[in-house]
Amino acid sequence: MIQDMRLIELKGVCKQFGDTEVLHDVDLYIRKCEFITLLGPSGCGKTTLLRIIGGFEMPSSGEVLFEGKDMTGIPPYKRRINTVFQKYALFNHLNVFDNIAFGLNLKTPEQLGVHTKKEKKDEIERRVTRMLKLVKMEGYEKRSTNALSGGQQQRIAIARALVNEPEVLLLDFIYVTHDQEEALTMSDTIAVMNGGRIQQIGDPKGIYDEPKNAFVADFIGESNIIPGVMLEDDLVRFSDTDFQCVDEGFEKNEPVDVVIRPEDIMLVGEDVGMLTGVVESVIFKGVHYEMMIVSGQFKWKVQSTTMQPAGTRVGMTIVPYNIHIMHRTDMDHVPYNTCVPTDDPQEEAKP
C-alpha cells in the first residue's frame, strides 16, 4: 500500500565532485501528497540531493524514480517537478504578472487544456491571478521584481513554480523562522542529514523524542547529551548514578550517549533529587525560564515554568521514560556538555 503511494523514489544515490563525495548511498521516498523537509547543516548535501530529483545534476551512481519509472537523462523541463532556488532566479527584466506567467508562455493551448490563443491568453491571466491571490500579492502585477522585498521575491517564485501545477514541488531556500522549528512544525516526514548521509528520517516526533544518534539529537532541538555506561537491560548509569530507563538490546556495561531534553528534567528539593547541584545562570523565555545548573562536571540545561534563582542548590529527578539511550557515535562535532570540574561534593551527583 505504502508503495503503491511513492510519487518519487532514490535508491542508493551518490555524488562526487571531482574527488569529494557530496552525497553517499542516499536511500529516500517521497509519497504524494506529502510535506518532507530535509534539515542539516550547510554542506550537509540538501541542494545536491534537491538539483537530482530536479534534474539539474546527474548522480555519479544510484537510481532516480518517479511512479516507479527510471528520470535518469530526463531535463528538468520534461519532470512534473519545480523547484524554487535560494536565489529565487527571477527574471529581472520581467514584471511580476509575466515572471508568473513565463512557463505558462512556453506551453502549446493544448497543453493548458484549450484549443485557441485567445483561450491560452485567458487561462494564463486566470492562472496567474489565482496564484497572486494565493500568496497575496494581488495589485503587483506590473512591479518589478527589484522593487520586491526578499519575502515578496520567495512569494513571487513560490507563484511561478506553483502555477504550472507540479506533482511535486521543491523549495531550496530557509524560511524565516528558525528551520528546525519550522520543520517540525510543518512537516510529515524529516530527513537529518550531515556528511552526504541520511542520519534519521521519520515524523518530526519520532525523531525528537527518539533520535538515532548524537548528531540528530543536537541538530532537533535542544539537549542534554552526556556520556554513560548500560549496565543492563533497562539501567544506565551517569553522572556517578545509575538511573531506571525504558531501553533494551545493549550489551551489558556497554559505553552509550545519554540525551535528556531540558524540558524533562523535574527541579526538586536537593535532599530528594537524583542530582544535586547549583543555578549558575537563568533566562526568561516567556513561556519558561532556561537555567543552566551545575552538578559536578557537568552543566545541565533545565527548562521550567518556575524559576530557581542563580546560586541556588537544587535537586534535579529524571523519570525513566525521558532518559534516551543511543550507541556511542563519533561526537567530534557534538560535544560533551561538560564544565570546568569542581572539588565542591555537594556539586557532586549523589551516590
Second form
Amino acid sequence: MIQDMRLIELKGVCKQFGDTEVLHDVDLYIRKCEFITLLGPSGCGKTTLLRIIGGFEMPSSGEVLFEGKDMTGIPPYKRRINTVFQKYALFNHLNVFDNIAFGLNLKTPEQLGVHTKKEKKDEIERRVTRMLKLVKMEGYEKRSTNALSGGQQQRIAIARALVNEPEVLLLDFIYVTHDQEEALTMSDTIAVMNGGRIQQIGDPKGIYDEPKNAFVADFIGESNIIPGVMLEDDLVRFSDTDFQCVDEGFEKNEPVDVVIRPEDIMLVGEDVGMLTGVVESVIFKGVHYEMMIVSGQFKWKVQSTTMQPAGTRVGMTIVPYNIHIMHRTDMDHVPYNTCVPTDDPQEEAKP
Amino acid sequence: MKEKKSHVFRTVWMALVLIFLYAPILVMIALSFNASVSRSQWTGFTLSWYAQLFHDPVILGALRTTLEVAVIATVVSTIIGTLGAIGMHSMNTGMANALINVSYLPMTTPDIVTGVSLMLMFIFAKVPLGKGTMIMAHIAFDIPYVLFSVMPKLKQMNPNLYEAALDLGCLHHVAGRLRHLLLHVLRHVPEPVPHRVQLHQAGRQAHDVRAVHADVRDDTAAAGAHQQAHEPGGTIGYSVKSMDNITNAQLYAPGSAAHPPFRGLHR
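Next up, the form predicted in complex with its partner chain. The previous block was the form predicted alone.
All chains and molecules follow, beginning with the one already shown.
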C-alpha cells in the first residue's frame, strides 16, 4: 500500500546541457511503496530525470529532497537508491554471483548486521542466493554474464540492484507503444512527459480517461484528435456538427482540441448517425476490428467488434460522456486526424 | 570468378608479406645451430653456441636486466596508460585531442631520436644513467601504446558501467574501483592489431612497431629478433633506445662476440 510519506520530492528541477533545456521546472513526488512510471517519447527527459534522482546528474536549478532532506550534491553511493540501467551495465569480468554480490562486498560486516569477515561472506552468499531465487536464476551463479540472454541479463541487473535493499529502485526501461498496457496495469501513478515537462501526472485511469491535453491523449492509448470550437458549456462543434458534451468552464467560442477514443465511437446506420462516412480500410486486431472511416475532412479510427467492409457508408454516434474537450496546447505538432496530407501522420509520430 | 581471383591474390600477397617478415628470422634460427663461425657456410649441427651463451655471465646479466625492465615497464605503463586513457576519455574533445596528438609523438619519432633525447635529458638533469633511467625511458614511450589500446575500448564501453559501480557503492573504495575498472578494461583490450594499424596510418613500418610493442609485452626475445630482422645488415647495438634490444640482438647472433658500443652508458 502506498503510504502518505513523501520519499522523494523534486521541486522546480531544471536541467540544461549547454543550450538545450532537457528538463523544465519539474515538480514530482514519490511516496513510499508507490510504483510510478514516467512515460514519454524518446528524448523527453525521462532518463535525465532518473539520473538526477539517482545522483548521476546534478540539476541546473531546483531541489531534490529525500525524506525531506536536500539531496543535491550527495553522490549515488550515499543515496538509498539503486538503478537498473537501460543496457543493464553488468560487469562482464565478474560472474553472475559476483555481479549480484558487488554492492554487498563493498559494505562492512557491521552494515550487513554481522561481525566477522567469515560471517560477512556467509551473509552475502545467503542474500545473493535469495535474490537469484527471486529472479528465478538459481544455478547460474558461476555463469559469465556474456553467456546470458537479454532477459536473463535484465533479471541479474534487477537482482544486483535489489540485493542492496534500496528505498527506491529506479528502472530505466523502454516502454514501446504496445507495452503501455503493461505500464498502465502495473503503475500506481503515471507521469506523462514531453519536451522536458511533465504533461500530466495521475493514476492510470485518470490519465487514460481524462487526458489533460492532446499530447497525452495521443501518447497514451489510441485516440482521434479533432480541432473544434466550444460554443457554450456542454456544447461543442467539430466536423461541422454540434455535439453535446459534459465539459464546462471554457470561453465562449474557444478553439479546443476534441479527443475521442476509437472504442467510444459506435457504428450505426447511415441515416441515424451524428456523422456519416465511408469505411476506407479494415484491420482485424483479434479482439476487435479497426476501421478507418473518412468523414468530411477527417479520418476517424474506430474500433468495433462488428465489421463493416471497406466502401460501406456508415453512421457514427458518440455519447456526450466520451467526448473529451481540451484546451489548445502551445505545441506546434498536434496530430489531428485530418485527411490531408494523404495518410494520418500520427502513426509515425508515435515512438 | 572475379571474387575468387582476388581471394587468391590476397592469399599470395599475405604469404609474401609473411615470408618477407619472417624468413630472416628463420634463417637466423637455423644458423644458430651452425657449427661454423661463418654465416655463409654450414659445417654441421651444434648446440654449443647456446651452451656458451648460458655460461656467459655478461649475457645472463643482460637477460636478467631485460626481463626486469620489461616487466616493470609493462606493469607501470599499463597502470599509468590506463588511468590516462580513462582521464582523457572523460575530457572535453578539444583537450583530449590535444593530448592524443602529443601521445602520438613518441610513437612516430624514430627510436634513435627518442633514445638520444632521453639520454641528453637525463644527463642534463644529472640523473645517473642505469637501470632506473632505462625503466623510466621505457615507461615513457610505452604509455602511448597502452593509451591507444585502451581508449578505443573505453569508447565502446557502456557508459553506465562506471555509474553502476558508483551506484552500488564503489566510490569510497577507490582501490577496489580501480581494480575492477582495470580488470574490465584490460580484459577487453584488443590485441596489438588496432594500434599497429593506427601507426601504419601514422606512416610507420608495421614491423617496426611490433618490435617495440613486443618488447613491452615481455616478449623480449621477439623484440631482439625483429630488431635484427628489419635491420638488413643485422647491425648490432645501433640504438641507444633500449638496452634490452641490444642484448637481445647479441643473444640472437651467437657468432658475434662484439660488445655494443653504448653498453657503457647503461651500466
